[in-house]
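As structure tokens, one chain now follows by itself in the form predicted alone.
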Amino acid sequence: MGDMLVIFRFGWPYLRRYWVRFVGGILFGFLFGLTGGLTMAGVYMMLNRLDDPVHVQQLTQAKQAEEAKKASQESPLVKEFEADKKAISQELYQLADPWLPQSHRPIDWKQITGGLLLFPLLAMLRGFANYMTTYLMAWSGQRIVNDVKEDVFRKINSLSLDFFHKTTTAELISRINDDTGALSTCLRLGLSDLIKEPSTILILFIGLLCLDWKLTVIALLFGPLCVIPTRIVTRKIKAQGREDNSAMVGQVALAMESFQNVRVTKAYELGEEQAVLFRKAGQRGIYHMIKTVQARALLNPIIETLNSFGIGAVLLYAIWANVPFKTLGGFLFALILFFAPFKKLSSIQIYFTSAGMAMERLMGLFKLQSSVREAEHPVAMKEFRQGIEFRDISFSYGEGPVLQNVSFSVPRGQRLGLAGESGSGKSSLLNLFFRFYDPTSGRIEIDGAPIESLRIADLRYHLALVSQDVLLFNTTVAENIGYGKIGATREEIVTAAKEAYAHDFIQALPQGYDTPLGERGVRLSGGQRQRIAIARAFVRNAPILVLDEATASLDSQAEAEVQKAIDHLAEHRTVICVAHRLSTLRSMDKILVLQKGRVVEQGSFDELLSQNGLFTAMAARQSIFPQVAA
């Protein structure tokens, strides 16, 4: 029952979108647990048909007397209610009785027709409930999983970068794909078989009472006994399902950090080394999983075998009591349907489990919060007029201080460098700047508003990034420039791409701006997939253009080829650029060198070099100065 609250609670807004057909759904499935009841009813009808006429008028006789003198000292109320009940009956009877068999009556076409399609008739309408209560809570359930999907997809999109250090790629793609799947299946499966199978045994067990209520309290007396194994394996498999989940995300993380790295694992032949340790991942998810498997395979023949102690029991009952054939009869067949829905409502309960563990850790994420948050009222940043200012920005990744008091500005129009070793604190200034994080204090401002009062999407409209780590989705070459601009007409990625100098080695490829790169890209060359980066910074059209080392991985014909765009790209723009290959860096009107955090030096090319300091000796390891390197 907890699991089922878990899942209505996280689930109910979704439904409420698609209520008309869920409501349905919910009408058919009772109307497929009264199709139970009417079975039942058809069979003791026939069962009591096989009876001698005479008997059988003998029998309505005596209960008729026996209804009349209870009749006789009821209130007026109840003598009309109970005579227009007794009229209905008649009627009903009248109607069905020429086109029923009766034993010991001569037998014409309309009691065999009857005969013949009156329970094929009940299966045809108990099939056609089924049927239309599982199309419908799928058709709802697969849009509910799907809008799920979307939640989940949105909500990791909106966590900050720290949340994606701290989670590998196989725990974000189990959260999409396995835990609604999970969702999925208790909605398709587990849901339908919730609305029938209870009206079922609802139904049914009113039929049962109308036969005989002193053999329903037999047959029932072990029931509640079924409660017991079935919370028994439901711990089981929650607490196996987690040990298999966590397998087989280890499993998934495995299989994708090899295929990323593919060139890594065949230049040192690691390709069998990594099929043993997926091996090994996946015998600890089998473990489980058989666990798992066999705990609900013992769930079933355990509530079997309590519920023949009730068939037992009533037998018993019946041969003490001399219960006639036909009660016994249909009372049995209505006995062995009302049993059935029980081992359904077994698995029910594991689909629930599964789901609602699933639903747990999708809560837990929703309700993640990112450290990076927009202000309760962001104010829209409009044009960019004055320039950028970083004032005592520090900052921890929570390891130690990465920046420390770092201040520096940069007019409108300025090319500003950053140098320094590795770890000096270089890219984590312009992961502040783009508020991938926040300082840990000072602050950012552009054009005199600190970046934390904006929109953030204004804030990054303004920006355009080229980076080392080239970035390409498996979509075409004009939908990888488009997505520097949302909306970007074909004649605009084709500008940017010639821009970039990029026009010409598209063109050759086989279809043109309409070929698909692959996935990251792998179709293209480093300093084709650069340009192709670089003429979606062009789309972009933005004041403020952001290099981290944009160059750093080219060999020297391709970086010259690179250099070419990205200095065409910085005309007329504000410029940040991370260089560890200084050469890039003399074209800039101002360098900064930061070693562990702080801002050590500042200068233009020349004026750096002239200075003989970490400046300097870094160029002169890079040649570029090569007296003092002597």
Ligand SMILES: Nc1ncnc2c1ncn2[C@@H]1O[C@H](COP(=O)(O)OP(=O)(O)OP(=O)(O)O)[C@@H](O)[C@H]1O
Given for the second form:
Amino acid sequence: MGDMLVIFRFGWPYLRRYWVRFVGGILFGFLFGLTGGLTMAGVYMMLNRLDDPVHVQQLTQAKQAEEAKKASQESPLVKEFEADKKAISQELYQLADPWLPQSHRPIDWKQITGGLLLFPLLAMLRGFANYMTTYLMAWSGQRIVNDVKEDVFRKINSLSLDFFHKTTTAELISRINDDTGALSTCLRLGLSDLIKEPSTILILFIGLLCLDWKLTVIALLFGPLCVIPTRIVTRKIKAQGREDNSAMVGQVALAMESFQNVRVTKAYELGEEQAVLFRKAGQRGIYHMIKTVQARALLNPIIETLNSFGIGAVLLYAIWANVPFKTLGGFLFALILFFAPFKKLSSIQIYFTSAGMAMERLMGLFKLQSSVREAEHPVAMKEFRQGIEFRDISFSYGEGPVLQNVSFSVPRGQRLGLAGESGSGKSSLLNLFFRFYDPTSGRIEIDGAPIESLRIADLRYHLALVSQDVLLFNTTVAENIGYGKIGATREEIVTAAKEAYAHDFIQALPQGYDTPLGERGVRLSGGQRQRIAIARAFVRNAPILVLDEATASLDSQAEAEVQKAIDHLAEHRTVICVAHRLSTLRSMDKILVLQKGRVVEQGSFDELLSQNGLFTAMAARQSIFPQVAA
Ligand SMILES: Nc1ncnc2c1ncn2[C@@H]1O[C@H](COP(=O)(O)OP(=O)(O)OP(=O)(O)O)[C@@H](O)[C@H]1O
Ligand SMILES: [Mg+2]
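Next, report the structure of the form predicted together with the ligand; the form predicted alone has already been given.
Whole complex next, starting from this chain.
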């Protein structure tokens, strides 16, 4: 019950969009329940008609006498109502009677037709209702699930980088696929049953009461006992389900990592070792999964056994109280019909339990707030005019300080180089500029406006990033370049590729600009990938260019090609450039040297070389000496 509330609370906003079909599904579900009642009535009626007509007559007379006695004591309004009711049922009876066979009556074609068609017609109606409710529920259910999926995807994308660094990709995929999948299964398999079965139960229950209320009470004496095993099993399933989920996510994470790092996996022959880990993760999942299956498989027999006590009690009572066979036969038939939905409900319970758990996880996700947030009234940034100013920036990822009191400015059109040993905080500084993170103190300004006040999309629109790890998408060359600017035309893309010195090799590809690049652009060399990324930056045509070791992973031949493209891209732009290869920084107007998150030296390339400090030492290690520079 709790799970259903959770699912309903979560699903309501989505459900509302498709309510027409959804309500249709519910109505057909009720109709399905009603056909259960009709079948039961049909069986009872036919059993009645098999009876000896003299007996029927006696019974009817006795009943009429009883009703007449009752009627004489009732108010005129009730009498009128009763008379109406009787008239209607008599009319119905007269309409149906010639079409139904009756024992001790000569049979004719009408009775044969009616006798043959009664149950098929009922079955058809039941089947139609079943079909409609299943179809309508699946129709709305699948759309709901897709909407949820999209929202999960959007939500994950909206979260800041710190969230992604804390969470594995497998976990994120599991949120998108498995959790919404649990909801899908629950809606597809569970929901229509959840409507069909309880309405069947309700209708049959009323029918049973009408048939014989005493027998009904006796039959259901043991029913409430079913609650206990159901509760225990649900709790078990929940506990195991959580473990099962985390084990399975672990397994997927392992596979993803292994495939993504396939070169390392192969080079170090890690395949076997990882296969063992993979197997272990799977085994842990299986252990918990089997526990769930066991718990689930136990539930049905327990419920069935408890229900059978009811049948035994009914038989005992019937023998003791001399209940006539036709009442007992009809009643037992109805009772068996009545018990079936309970079994069904207990078996769909699992879907609700797992969906409930999944929805709790998703609600947790939706509650997360991005640590980098858009200002309440963000200012539109139309153009970049004066310059960039970092004022007393300090920053930490959570543990120790990564940047401490960093201040500098870059006037428009100037080029700033950032140097420093590995881990000194250069990339972190760029992360702050893009607002992937916000500084712990201090602020960054563009044209005098703090970047927190600007619309994030505007800010990033004015920045183009080329970094060491070029990330390409699994689409064509043209689309990969076009990602630089929404709605880039083919012409713009080709021009950009030419400017990035990428046009020639792109044309040599099998399908030119329409060649698919494979996952993460595996079909290209490092230098080629880099030039695609530069072409992307050209398309963006942003006034501020940010380079983070753009040539670090290339050999000297490729580096020369890429550097040429970068130099061309940097013309007429404001540039912030991080480089390990200090010779790259020669053309910078100013260079900052970072050490352990602090600016320790600054000046032009030649000034720094003559200062005999950290920069001079780093340069010497790369065989760059003052006299060479001079
Ligand atoms: N996501 C992160 N979470 C926690 N700490 C981080 C994270 N990214 C970087 N760091 C830490 O912050 C410090 C600065 O890292 P940063 O990447 O800025 O260095 P860098 O100067 O760019 O180094 P490199 O030249 O090797 O690229 C390092 O000590 C690193 O361990
Ligand atoms: Mg770095």
